[in-house]
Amino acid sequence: MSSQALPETFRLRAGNFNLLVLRLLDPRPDAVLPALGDQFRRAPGFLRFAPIVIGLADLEAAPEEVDFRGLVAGLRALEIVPVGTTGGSPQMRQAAIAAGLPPLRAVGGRDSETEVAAPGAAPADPAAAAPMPAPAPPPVAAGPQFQGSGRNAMLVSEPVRSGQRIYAEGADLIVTATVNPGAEVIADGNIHVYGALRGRAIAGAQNDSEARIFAMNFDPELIAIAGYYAVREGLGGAPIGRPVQVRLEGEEMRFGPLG
């Protein structure tokens, strides 16, 4: 027999990601899923094949009342990928198993119990913003950098195509260009759009609250500060295709003038 080594065909390394959770108010999925379809397609595209956690610490249903099978199928034919549980009773956790869902424990050991909501929801005041969890960094095209008042930041000076993602990691992100429909721009600081911003804008992707998003042409489709986001129909009184600046005031996007 040889003694020649076989060659290596996988590593496991430990990973860390950001995931949204769906906190479940309701144990039917006849009465989840269509709500959630509705939300979702509101900003078409926006969690298409997403990973999501179900959270079970609201539910006050008996594990035997959770159609966990039903969720999950009903998720995926939403095109949203249930990958896991938080929270939630033994006997709920054990229920939600024999569906297929793991528990996941948050880095170090605690259960995640982090708040979200459903994208598109329109809040009751329309200025509001539903918290999301930051999104992972993507694969992105890149662009030149340069060292701007106190923080780095990428510039980008063609049209961003619908599809496309650019992500200035660590810096702020100036774009001389139209942000298309279908396109999305993140920065871990400030968003700049001298152009029009038609598409999705997500500053602060690293939590940073201060995180501003200004553009020439405000007509986006969803944008995001720190988590907290509003798509399009959410906006409100904004003052849509003018010159703006969003910016966050607690938990509220707050729009105003430019110059």
The other form holds:
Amino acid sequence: MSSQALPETFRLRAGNFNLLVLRLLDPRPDAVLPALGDQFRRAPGFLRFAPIVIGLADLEAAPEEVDFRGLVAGLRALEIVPVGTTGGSPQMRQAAIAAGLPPLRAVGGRDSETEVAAPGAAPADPAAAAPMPAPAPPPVAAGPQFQGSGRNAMLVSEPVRSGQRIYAEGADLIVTATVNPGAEVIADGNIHVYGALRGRAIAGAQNDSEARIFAMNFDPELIAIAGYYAVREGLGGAPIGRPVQVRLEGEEMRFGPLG
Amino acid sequence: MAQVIVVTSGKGGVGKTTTSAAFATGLAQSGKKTVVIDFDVGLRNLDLIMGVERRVVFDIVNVIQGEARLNQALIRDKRVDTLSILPASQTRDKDALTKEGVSEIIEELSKDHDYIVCDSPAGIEKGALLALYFADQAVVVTNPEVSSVRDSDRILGVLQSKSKRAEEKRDKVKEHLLVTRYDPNRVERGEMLKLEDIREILAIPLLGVIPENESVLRASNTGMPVILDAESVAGQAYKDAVGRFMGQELPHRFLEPDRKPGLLRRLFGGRAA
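Just the form predicted alone so far, so send over the form predicted together with its partner chain.
Below is the entire complex, every chain and molecule, led by the chain shown above.
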């Protein structure tokens, strides 16, 4: 037996990403690509090597009419990297898979896209077949992002009692009452507890490490974000009984005051 | 239609049967026709506390299995004539209870009673679930102790999800908190949970606080519901709780610690130290 441990070569973790969606309105690459190239030439670098998801929901065409291979090649030539598709009929998705574009599933169901516009781009001419919905305020590339997560929220206004378990799938969870000892609240997004948090709170359940836990009276049995957890015993330094927000910084849990 | 009241707690030994006996007796004393049912099939304590153990012929399981008619199994109380008891079987287990059987019994009792008090067994298994299934109101019995509070919390969640009212999405079961075995002196010494802490966690209206009192054990052992002992503080506290249940506004009593031992300790204990 070798006493030397093998060096770790990888870690498999799920992650959530914000991606741009290119909703196709025209199936012909030679109609889409010049318009796309034209729009983004005005904002050089904006989409450079940006991964992009091709939205098929608005496309009124038969699968055989769409030249996915030509589209992929054309996008790559524009230094845009298509990584998959969203929406569309099963046949359409099948045709895309054949061109190396796997279907992606949006977190929180459909229509979780937020509108974006290129920075500095002129208000789009509605007559032009612009593939990017425009205009919309939050610039994606620059500065801090104030984009919504596109998630819904689930509201619970009764106390969550011992033995009860509430899961806000693909959503934030807001509890306006208390979460009692022995209860468990889970959300794919953030968890807000406006009463006392005395049970377990598991945020970012689908490994969203950006998720946070907020509690007006922080007194939990266990908290977890994106799979990293701490039990009460390990919460020595946390401000118990106070308004607290918990977030993940790397692999460390950080406890900050609220407000 | 009768009101169905379940006396429940999740945890055992907190005073469900004592409360069922006292509560049913109190309701009956006010002139309401009341029946109290022992759902603790296999253990059977209610008849002892009610002092009717020597008069049991048939029980709830006999009725469910069609071996006896309901009014053959009902035992009329000799002290309060508007009160009767439906005992549990000691020789069977809780699987002998069926939802259909219990439903028929409740329906039949509903015709000529005002209140049906269901004394739940401990736990959250079949017997307890059946005892609370038909409830319109629930008296949740809790001791000032962490595990009891947590189990009460659990049973409140069960009431919200597994009762007939919850299943039919009608108005939810009306919940009442009854804190029993409360000893203000031990609360003051930090050995028991404070009433405010219990109320904060369970977040349901407080029906009453029954002080820890030797009269309860004496009453149990003599087969007399403690509410009939009008001299005892526990009896008076139960009387208040029943009054509040029927709509009276009464201040909560017996919540303050006894000052005398503290004074004596200060006078004598302090000098010795």
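In this text, the rigid core denotes the largest set of C-alpha atoms whose superposition between the two forms falls within 1.5 Å. Numbering follows the first chain given and starts at 1. Quick caveat, the model's predicted, so the values are computed rather than measured.
Taking the rigid core as fixed, one finds a CA shift for Gly163 smaller than 2 Å between the two forms. Relative to the superposed core, Gly182 undergoes a Cα shift smaller than 2 Å between the two forms.
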